[in-house]
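One chain follows as structure tokens, the form predicted alone.
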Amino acid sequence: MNGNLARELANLLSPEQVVTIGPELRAALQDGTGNRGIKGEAEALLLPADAEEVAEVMAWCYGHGVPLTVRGGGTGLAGGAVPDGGVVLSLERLARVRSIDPELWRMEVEAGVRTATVHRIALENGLMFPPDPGASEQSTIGGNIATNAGGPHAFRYGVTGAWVTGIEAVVPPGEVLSSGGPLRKNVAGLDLTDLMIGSEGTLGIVTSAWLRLVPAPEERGVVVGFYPDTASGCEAIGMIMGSGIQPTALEFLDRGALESSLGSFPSEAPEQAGFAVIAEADGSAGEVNQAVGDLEEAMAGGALQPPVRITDHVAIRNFWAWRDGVSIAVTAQRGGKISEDVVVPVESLAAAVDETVEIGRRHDLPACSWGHAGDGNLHSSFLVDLADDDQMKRGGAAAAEIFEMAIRLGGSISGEHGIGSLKTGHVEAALGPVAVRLQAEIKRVFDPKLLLNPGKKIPLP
């Protein structure tokens, strides 16, 4: 960026708060593929305090032609905040509550606020804020939002979209736009909020959220069936669902991961298990108790052991932080991985699974799966020495198929990742050209000049 740039955008904030130089703009240029060599170009990091600073920004880069790219907790899984040239936009300092009206089951906050603490100041007020997607210590609801991101506990929760009742946006040239708000219906118009939901950063920028809550759940109960092939345990997760049974999580894990992350398992577990299905169950000590045994039951056909039963409160936090490892548990195992989410229907999640061991066979590195089994939304990922160039193409093209398979068995290429830069490629395939023409056209309604999030999400000619 050229001084005179430079020193506007300063005057514009405060020196502070434009960083042209170092750790902290590196650290800006990438997000959670950075492990993949995924980096950006970027002139400058701004760290606004507030909507009204966001808005100042926006007005600058519109009226001198300078791409804008937003930026959460950096935690992103598909390229979706790295900058392709123009200034970074953290909203880092936005991280006030605004609001937390626990009678009322809502609170607003702003973008820059960790889900973790959501989550907290929720069940410290006896509710829940029930969308519970990976690395809650550093994501945002910005980013969530951004993303509309899921998580295990989305099978009977849904995913982030489903608990925002309003929005507070900055969009081109730099207006402030609110839609919804602390209501719980509200049909008046175009759903902007929900437009707004899952757009990562490419019609606006999104600074505050009204945040539905829920009573936080009595107790909970975790069973875990084991099983000796993807056939048996895809029995398992119909039988389930079949039985009328409503879980709160229904996840699986293929043979390859349980094999990365099976060790430090908290519970006893059959070393030749080449399946795993876990579900939960909240609700009252009552409901908890019969969901728990009703779920023992389904699972039992076809298990290498009776299901592990886990109700005690740590053992249950336990057993999620060992869940929430397997990521890592699988990625040491060469130091690296090209991980992809992706969703199928339920009923086509056993083909989804053989079908990701096939194809890393096929590009000679070993392949595995785990996810989210009551929404058809698994991790397919294939293991890479990220040093070795050759594995990291073969994953590469390993993953294209992923995107054509899972489009094949009537899915589509993202589950709760988003599509970022990384799967711009693919929506054409996935969505059809009518749906990505509406799509394009409605980027330029809100962004004329193309200057948000440039190169993500939305495939333009």
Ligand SMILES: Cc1cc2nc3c(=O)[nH]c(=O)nc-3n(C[C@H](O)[C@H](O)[C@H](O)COP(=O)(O)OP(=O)(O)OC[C@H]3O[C@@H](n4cnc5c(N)ncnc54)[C@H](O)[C@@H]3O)c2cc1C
The other form holds:
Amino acid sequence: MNGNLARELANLLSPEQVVTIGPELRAALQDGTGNRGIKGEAEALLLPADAEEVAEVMAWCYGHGVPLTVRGGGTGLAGGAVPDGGVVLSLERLARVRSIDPELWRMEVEAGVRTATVHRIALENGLMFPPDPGASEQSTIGGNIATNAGGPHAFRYGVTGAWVTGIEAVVPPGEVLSSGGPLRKNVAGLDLTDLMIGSEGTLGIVTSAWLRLVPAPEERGVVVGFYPDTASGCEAIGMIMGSGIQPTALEFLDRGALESSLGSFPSEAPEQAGFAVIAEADGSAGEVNQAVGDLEEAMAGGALQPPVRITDHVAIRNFWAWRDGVSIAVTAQRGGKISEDVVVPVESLAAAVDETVEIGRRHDLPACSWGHAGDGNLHSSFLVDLADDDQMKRGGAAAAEIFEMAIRLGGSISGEHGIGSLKTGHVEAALGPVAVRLQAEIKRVFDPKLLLNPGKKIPLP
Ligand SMILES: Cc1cc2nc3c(=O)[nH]c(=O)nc-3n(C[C@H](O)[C@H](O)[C@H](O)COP(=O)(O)OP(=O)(O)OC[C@H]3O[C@@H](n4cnc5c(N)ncnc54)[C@H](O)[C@@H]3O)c2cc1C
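Moving on from the form predicted alone, kindly provide the form predicted in complex with this ligand as a structure.
Now the full complex is given, and it begins with the chain already shown.
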């Protein structure tokens, strides 16, 4: 960007809202894929403070033909917020809670509000915002909406989109769109709110959202079962689902994930476990007591020891902190990992878990998986030394086979993290030519100059 354009931007916002040099700009060139060595380039980081400033910046970019990459908390795992030239627009200053109506179970927040802040505010009002992607202290509501983020409790409560009733967004060439609102139902017109959800910053910039909340459950209870292998663990998952109990979360870890993380498991666990199943129930004290008992019964068959029961509030918090740390524990084995988030029909989970290890073996890389068993969503991971080019190359080839496996098993290439820049090459195989053509046409309707997050999500001919 030449000096004149930087000065124009500084006039549009204020000089301190236009960062053209230094660590803040450098940090904005990466997201959660930084540990895979993925880094972009941009000429400036812009820090608008409200929707009107976002609209002015977009109008300026449209007028000057400058690409614009939107950024929330930068925790994305698909390279979606990594810029490929132009400017990065951070939503971190749009961090106001516009309204909260506890008695009506809803709040309106700006896009830069952190996920954990929404959780805390809801809880202080006796309510719950269920979507719980990891890294919640850093990720933002805007980023969660843009990726339609999930998390462990999506099994019972659904992903982010299920909790968004309306959005305000800035769309090219710089107009503010209001879609939906504090409405629990709305079928007027095509559903632009739903179209924006999961669009990864390629159609518009979400500046605020109306969120639906529910009364927080009185109690929770977690049950963890350990099994000798994938087959017996997946049989227990089938027993839970077939028994009619509806857990809030239904998670798994395979042998490799357990080997990395079991050392810090906050309760007693067998040393040689080949598979773990985690189930959580919530409700009144009586409901939880009943559900936990039923889960223990359903999970006992084939287990290496009686399932572990966790009902104390602090112990449950510590347990989920351990679960959040699994990804880091796996990464620590070799310093890096290439990890995908494919999804398969739940009855194919065992095949996908075992084939992940087999693919790793073929590429001479340790492999493991863990994730959201009830949703058939697995984080298939290959452990790599980031400085070893050969390992990185083999890891990339193994990841491509994971996508092929997911499609073959009737699944999809992403259940959570989105397409970003990393998976665009696999979209056509996953969706087929008709869907790809329609998506490209929708992209052109919203963003005719193709300046919004170019190269991400939607493959363009
Ligand atoms: C340790 C860890 C655990 C994770 N666990 C989960 C999990 O359980 N489930 C899950 O789904 N994900 C998970 N993730 C991925 C990530 O946290 C989520 O995708 C999260 O929702 C991204 O939010 P963000 O604010 O960091 O977005 P960013 O990384 O900043 O951006 C993500 C994408 O959204 C776009 N975007 C951001 N803000 C906006 C906006 N306001 N308007 C339009 N587009 C926007 C960006 O351009 C980019 O394409 C995890 C990541 C980490 C590092």
